[in-house]
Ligand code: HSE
Amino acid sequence: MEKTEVAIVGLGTVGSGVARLLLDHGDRTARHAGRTLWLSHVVVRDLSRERDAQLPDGLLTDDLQRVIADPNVKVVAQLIGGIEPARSIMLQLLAGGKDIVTANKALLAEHGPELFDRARQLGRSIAFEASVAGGIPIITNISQCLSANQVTSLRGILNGTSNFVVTRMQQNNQPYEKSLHRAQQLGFAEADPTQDVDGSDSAQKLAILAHLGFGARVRWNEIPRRGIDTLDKTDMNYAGQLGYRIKLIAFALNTDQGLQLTVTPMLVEVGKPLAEVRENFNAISVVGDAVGPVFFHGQGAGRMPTASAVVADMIDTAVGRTALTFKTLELWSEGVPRVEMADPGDLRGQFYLRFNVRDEPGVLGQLAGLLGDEEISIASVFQHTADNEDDGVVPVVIMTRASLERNVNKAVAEIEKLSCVFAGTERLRILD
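For the sequence shown above, give one chain's structure in the form predicted on its own.
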C-alpha cells in the first residue's frame, strides 16, 4: 500500500493521542486514506521528560530541522499551544514544504491571516478542525456541508471547563471555587484556568466560527465577553427555580445593524438542547437560511476526542482533499478588510435582573419606574426570602420582556444609584 510519511511537533496531551491513533490503529487510518500514514518523527522540547505514549526507537527528537529537512515528510501535525514559538514553527514548516494540521485556536484567532496567506503563497495548506470544539466536526460542517446556506445565527457552548464548573454549581449547589477545584482534579481545567473561565478561549473559537459562517474577519479580543468566574451560585439556584440553567454561551447573530458577537453567561430554558449539555461537553447550534437549525454535540476537549479531529485532518491532507478546499475557500487573508461588529447595545433580548434591596414599601415601584423610563417591560417579579432577616435586605429578581441591551444597561445604572439598592446587582441575558 502507498505510504505518506507524517510527523508530530509537540507530544503533550493531544500529541500523545495522535501518536496512539497513528501507531495503534494504522489499519483504520489506511482504510480511510487509501494509504498508510507513516509516523516518521515526533519533535519535543525536552527529551528527558516522561511521555504518555509508547514510541518506537528513533522517532523522538528535539531537532525540528529533522522534520523540515526530510523531503519524505508531507504532513505535520503542529500541536504546540500558545502564540510563540508556535507561530514561528508553523512558518518554518510551511517554508519547508509541509502541509500543516493544527489544534491551536489561539494562534489562528491571532495570526490566521498571516499564516494562511503564507501557506497560499507557498502552495501549502492548513487544516484546523481540532481548533474548535475538539471532536465535534464543526469546521467541516460549516465550511463545506452547509456551504449552500447563509448562516444566520450561531450559538454554542465552546469551553468544556466552564461548562463543567457551571454544571457542578447548578446541579450540586457547589460554590464556584469548589467546582473549579474539582474540574482541576479531574483534568478538565488547567492549573491556571484563566483563559477558560474568563471567556477568552470561547471568544477565540467564536472568532474562527464567525469567519467561517459569516465571512467576518474580527479581532477575537474585541468580542464583548464575560466569563463564569464572577457568577454566584445564588443566581444558579434562582435560575433553576424559574426553569432555566445558566451556561457560558458564544453567540453570533447576523442582523440589519451588522454582526452581533458576544460571549457571556446566559439563562437557557430547561429542555432546550443547549440547557441539557452537561459536564465537559460542548455543543453548537447553527441556523442556515436553507437548512434551518442544526445541532452538534460531543466531547469538546480531551486527548482522544481532539486527536480524532487531528488525525481526520491528516487523512484529508494526505489524500489531497484539504488542498482543494483550502484553495477554494480562501479563508483568512490580510487582503480582506476586517468587519466592524455591530454595537452590542443594539441587540434586543430578555434579561434576568437581580437586585439586593431594602425590605420596605415602595421599592418595587421605584425599580419598575426606572425600568419603564427606558421602555423596558417587566414579564415577572420574584421577591425571595432574605438570607439574613436581621439586615433587612432582600433579593428581587425581575425578568424583562425583549428590550434593547443599552436601555437595560442604562436602567440598571440608574437603579444602582437608589439608596434602597445595595451592592451585588446581577444582569444576565436570556437566550431566546
Given for the second form:
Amino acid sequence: MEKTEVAIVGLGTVGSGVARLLLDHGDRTARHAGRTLWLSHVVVRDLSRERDAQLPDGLLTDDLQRVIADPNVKVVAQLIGGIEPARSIMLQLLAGGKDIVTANKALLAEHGPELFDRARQLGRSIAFEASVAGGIPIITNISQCLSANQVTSLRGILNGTSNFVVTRMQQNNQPYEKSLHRAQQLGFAEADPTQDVDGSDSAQKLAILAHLGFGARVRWNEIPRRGIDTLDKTDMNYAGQLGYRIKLIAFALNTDQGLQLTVTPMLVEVGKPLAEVRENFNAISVVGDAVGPVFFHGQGAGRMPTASAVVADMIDTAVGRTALTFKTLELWSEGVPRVEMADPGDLRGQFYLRFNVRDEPGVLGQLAGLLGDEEISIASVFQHTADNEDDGVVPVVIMTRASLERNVNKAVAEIEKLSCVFAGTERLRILD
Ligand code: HSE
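Instead of the form predicted on its own shown above, give the structure for the form predicted together with the named molecule, please.
Once more the chain from above appears, this time first in line as the rest of the complex follows.
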C-alpha cells in the first residue's frame, strides 16, 4: 500500500490524541485514506518532560529541522497553541514544502491572511477543521456541504470550557471556580483559561465561521464580546425559575444594516436545542437560504474529539482533497473585502434585566416609566426575596418584549441614576 509520511509538532492534549489515533488505529486510517499515514516524527520543546503518550523509540525529537529537512514528510499537524512560536513554525514548515493541519484558532483568527497567502504562494495548503468546535465537522459543512447557500444566521455554543462551567453552575449547583478547575483537569480549557471564560476563544471561532459563512473578513477582536466570568449565580437561578438556561452564545446575523456579530451570555428557553447542550459539548445552528436550519452537536473540546478532526484533515490532505478545496475557497485572501459590521445597538431582541432596588413604594413605577420612555414594553416582572432582609434591598427581574438594544442601554443607564437603585444591574439578551 502507498505510504504518506506525516509528523506532529506539539504533544499536548490534542497532539497526544492524534498520535494515539495514528499509532493505534493505523489500519483504520489506511482504509479511509487508501494509503498508510506513517508517523515519522513528533516534535516537542522539552524531551525530558513526563508524558502520558507512549511512543515508539526514535519518534520524539526537539529538533524541528528534522521534520523540515525530511523530504518524505508531506503533512504536518502543527498543534502548538498561542501565537508565537506557532506562527514562525507554521511559516517554516510551509517554506519547507509541508502541508499543514492545525487546531490553532487563535493563530488563524489573528494571522489567517498572512498564513493563507503564504501557503497559496508556495502551493501548499492549511486545513483547520479542529480549530472550531473540536470534533464537530463544522468547517467542512459550512464551506463545502452548504456551499449552495447564503448563510443568513448562525448561533453557536463554541467554547466547551464555558459551557461546562455554566452547566455545572446552573444544573449541578456547583461554584464557578470548582467547575472551571474540573474543566481544566479534563483537558477542555486552554493553557491559560482566561480566553475561554472571557469570550475571546468564542470570538476567534466566530470570526473564522463568519469568514466561511458570510464571505467576510472580520477581525476577531472587533467582535463585541462578554464571557461567563462576570455572571452571577443568582441570575442563573432566576433564569432557571423562568424556564431559561444561560449559555455563552456566538451570534451572527446578516441584516440590511450589515453583519451583526456578538459573543455574549444569553438566556435560552429550556427545550430549545441550544439550551440542552451540556458540559463540554458544543453546538451550532446554521440557517441557509436554501437548506433552512441545520443543527450540529458534538464534543467541542478535549483530546480525542479534537484529534478526530485533526486526523480527518490529515487524511484529506494526504489524499489531495484539501489542496483542491484550499485553492477554490480563497480563504482570507486579500481580495476578500472587509465586511461592515452592524452597530450592536441596532440588534432587536428581548432582554432579561435585573436591578437591585430599595424595597419601598413607587420603585417599580419609576423603573416602568423609564423603560416606557425608551419604547420598551415589559413582558413580566418578578420581585425576589432579599439576600439580607435587613438592608431593604431586593432584586427585581424584568423581562422585556422585543426592543432595540440601544434603547435598552439608554433606559438602563437612566434607571441606574435613580437613588432607589443600587449597583450590580444585570442585562442579558434572550435568544429568540
Ligand atoms: N478551549 C477550547 C474550549 C477548546 O474550551 O472549547 C479548543 O478550542
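Keep in mind that this is a model prediction, so the values were computed, not measured. Here, rigid core means the biggest group of C-alpha atoms that superpose within 1.5 Å across both forms. Numbering follows the first chain given and starts at 1.
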Using a superposition on the rigid core, decide whether the Cα position of A191 changes by 2 angstroms or more between the two forms.
-> yes
